[in-house]
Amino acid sequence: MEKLIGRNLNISIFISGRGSNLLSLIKHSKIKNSKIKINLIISNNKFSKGLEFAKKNKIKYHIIDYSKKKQAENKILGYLRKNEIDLICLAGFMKILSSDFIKKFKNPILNIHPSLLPKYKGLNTHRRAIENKDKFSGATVHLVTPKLDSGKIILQKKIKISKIDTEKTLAKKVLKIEHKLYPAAIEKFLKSLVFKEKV
């Protein structure tokens, strides 16, 4: 990871829908001595709202058809390394990478999961925690394995759920700390190589 010291990280965010956190991820991109630069956005869906982002700050970004697996992950890999990216952060990102995906990429690999692992894995996170009557839940940012949300967590932020909390309005909170949550996750996780290197 020599060569991610002194250098801003290539960044490729990978997004299906609205793209609340990559929005997120490009404004902390703008804020003064960040060292994350977002080089290109990936989607699995020409809909998403998050491409919005991309063309208004002027982010290149490639659509990629799921409906062949192996072909749209080898062409997301040619992506990836033709624009020299660093790092893959997946945000909102509804296609699970397949364990050959992960070790042809060989760079880390972030996602940000609205629950606090390793509660919850996989989907209706919200459902769940309000079903079981958690007095907390949150969000939490890790590396991806080939294990479904099981790689080793960068950073957590938890919130109080209330006794009127409905799925729909859990989601809403969790969401915005996931904004805050994920570009600090990224900085650390930075900071984290720097140290090691150091050594």
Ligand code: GRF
The other form holds:
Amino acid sequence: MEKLIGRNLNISIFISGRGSNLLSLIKHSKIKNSKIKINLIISNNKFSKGLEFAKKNKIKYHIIDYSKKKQAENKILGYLRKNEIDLICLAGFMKILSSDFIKKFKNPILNIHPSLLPKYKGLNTHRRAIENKDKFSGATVHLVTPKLDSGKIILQKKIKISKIDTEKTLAKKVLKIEHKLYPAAIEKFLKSLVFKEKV
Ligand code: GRF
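Follow the form predicted on its own with the form predicted together with the ligand, if you could.
Let's see the whole complex now, leading with the same chain.
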């Protein structure tokens, strides 16, 4: 028999650096009625500033040595299982998850990307938008699949690029909208999920 999971789903955030999206998600998780419950933080970088937010907010974290990818991913899968993680949210995680990892985890994985996908997959999104004289940029939250930055789009927010914008000013503007977009996208996604457990 199966019954719907009545609890808030357990979320793990993966980071590599600054962690400003992680911080905005932590803040959001503290809002009354928020469905976001961060149980575990994974970082491939022991110097990630985001780890300070984990410590300050007493959220469990693990630093993963990525020198051997397969071993690193197996270690992460062990932690995810142990902490009963239902959803992974990548927030500036600079490693590409293998298709084997995605298959073995079984549950959904979300990512936030600083462009209006499907435009500008990969790196240097702001530089490319400025060089192409685009009128708009933005950010996208999407499902992670083995194909880089190509999974189903959950939510997207558009902003205007002004004539005087540089790569740096545009990055700042986009990051600001990311901090609202990611929590909203996760809440939207969680609402759409029907998780069942065996009883
Ligand atoms: C963000 O721009 C995000 O879209 C991209 O990496 C950056 C991470 O920033 N995937 P932060 O570490 O959350 O500050």
